[in-house]
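Just one chain follows, in the form predicted on its own, and it is written as structure tokens.
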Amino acid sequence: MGRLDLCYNIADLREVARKRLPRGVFEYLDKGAEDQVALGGNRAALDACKLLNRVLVDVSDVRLESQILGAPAALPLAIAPTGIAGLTWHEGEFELAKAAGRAGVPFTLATGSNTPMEKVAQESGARAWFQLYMWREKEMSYELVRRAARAGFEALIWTVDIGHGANREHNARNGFATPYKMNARSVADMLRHPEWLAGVMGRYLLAGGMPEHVNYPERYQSRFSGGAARKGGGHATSLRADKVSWEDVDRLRDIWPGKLVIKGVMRPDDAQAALAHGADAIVVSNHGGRNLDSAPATLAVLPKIVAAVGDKAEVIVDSGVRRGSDIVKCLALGASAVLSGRATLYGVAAGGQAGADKALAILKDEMKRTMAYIGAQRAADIGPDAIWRA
């Protein structure tokens, strides 16, 4: 047997590839910020919610299929933006977007991934969107973004979230950042993953070079090579827009054909302004708990947003869920569907497109299993009664 036939649920998948990574991308994709306080309060919110079995109902014919921005998805299910995935497996976005496309449910590309964009969008065979984030110049975030609509990205996500950059103490230690820089380290770490550095690295060596951020436009690829990324950050927060309101988001209505989303909501007014300005639907995500460590959980936020949007945009929210059931949980308190980030991520590190298929078909079948538990046909079906309160 493979060792993906090994792998029952999320937490195998992420055995697997926590044994294959070397540690600086592993941690880089596995942790949170700081102290880890947010990342372990996602997951807590997430156990500590409780569902109420039904019984006597039919459960003959449990159906997962949703709709998503407008078009139908095989479940309420997304695949979050995750930059690091071209580290995890040589072209890692490229195989996840296939897993997606196979899978019937949309894929996020990031703006700091290493795929071109145009690849992604129209030889993966999924429901593409993009993520941004937004540079100070401006002009040159807009140029990326007339680049996806030109690609064929159906909807653009700008992560709004970011601050002046994260305190990830865990990549300083293990001298990572993002473009992946040769150091004393970070060379140690790849040698006691071989298999790693042949797929991965030697891939890109091959085929010209280290893996680069090939979506960023050309002067900001050489401030990236000159060094420019924040030190144990891994992103060069320094060219991030650290000036911006909601004019931004109006400029971005004013230049996207596709749907536009805004992701890092965490307040009900924020939520508000943001359909006010235009946006389609919002993402409520603390970034999977990567960033303010001191933020609550999606979970528990996530009730007073879908109150205050009500039936004007549809609320996506993300940060913690690795089961089944944790989607049908956020189903349950109104969100209209989940990213995943690190459930799938940990399966493409672990094997690949093969890994990413593993890893979707363990939450499909999870969130099947747990929908006839609680009496629902549909997913359309979940609601506020599935949960229960002490």
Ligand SMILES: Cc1cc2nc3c(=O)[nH]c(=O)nc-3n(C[C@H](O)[C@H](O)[C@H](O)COP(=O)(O)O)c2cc1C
Contents of the next structure:
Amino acid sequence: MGRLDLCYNIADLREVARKRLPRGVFEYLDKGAEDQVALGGNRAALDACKLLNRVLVDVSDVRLESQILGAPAALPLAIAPTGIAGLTWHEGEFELAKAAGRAGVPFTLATGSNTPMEKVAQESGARAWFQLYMWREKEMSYELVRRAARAGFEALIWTVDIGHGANREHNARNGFATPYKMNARSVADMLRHPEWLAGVMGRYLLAGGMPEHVNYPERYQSRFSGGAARKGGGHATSLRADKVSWEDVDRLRDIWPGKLVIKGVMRPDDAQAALAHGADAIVVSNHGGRNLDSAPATLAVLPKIVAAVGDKAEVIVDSGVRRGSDIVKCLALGASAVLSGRATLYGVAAGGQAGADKALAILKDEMKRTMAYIGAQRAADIGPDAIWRA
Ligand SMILES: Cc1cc2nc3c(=O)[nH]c(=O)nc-3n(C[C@H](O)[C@H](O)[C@H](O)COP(=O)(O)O)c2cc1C
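Condition change, the form predicted on its own to the form predicted in complex with this ligand:
Complete assembly follows, chain above in first position.
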């Protein structure tokens, strides 16, 4: 029996990932910011939300198929952008994208990924979305956006909740950084995880070098090693724009021909502004508790944002989803779909594509089971009446 066969839920996949990965990589994946308050708050809100059984109704044909951004998906879920899968498994992003394709859910490729965007858009078999971080030199970002359009991505997700960058003290302590740096702590950490060293880093090195931020414009390219290939000077993260405005959404709207999504919205007025400036959808997100540690849970802010948006656009939500019942709760509070960040990352980190397949199968099975309990045969039947209010 393989390790994945003994994984019955996302927490089991997390545990396999924890053992396999160097501590620095695992903590980067797993933790939040500062005191981990927002991270815990997301989970606490989902756990505190209770669903009501509906009994004696026909649940013999429960189906999860949904529409996300105007096209079909096998369930109301898409893979969130995370620029780390390639450090958890060799070509992990591509493995995750293929798993998404097989499961019939969209996959979002992060700006900071190390798989060429064309390969993901054209070879993974998934509906492909591209996530953008805006650089100070905005023309560079527009170049990337045009390249994503040529590659065939159907949606552009602009992530706007980064401010001045995150304060993640664990990464300072454990020596982990992106781009990946060889230092005394990270090398000792790697040596304690020989399976990862041989299967991930070793394979990259054999194939010609450390994985690169291949989708950065030429002069921003840097290697995870932080090595000599860095061009133009400076860490790419520090080159991100911190002087942005709603006019930048207008500009992207002009350039980008497909669906435009603004990710990281936590206020009803920001949601309305996003739509006024041409966004097709928003993602209510506190970045999985990784940025502003004082952020409220996304589940707590979701209903007012849904009310402000009405039926003018899709409201997608993320942050904290680890069970199929969590997806049902988000839908019951008005979300049209959820993004999965860590849940599916734990899967790929535990077992590559097979692990990601397993994570998606678990979420799907749990969602179906929960729908049967609350008497919903279709995702569209999940409504606020399913939520217990004291
Ligand atoms: C390791 C990691 C890396 C991430 N990198 C990005 C990124 O590059 N761009 C982005 O928009 N969001 C990024 N996110 C945030 C996710 O897109 C998503 O908002 C978050 O993971 C949702 O919370 P969850 O992990 O609890 O599902 C990252 C999240 C994680 C866990």
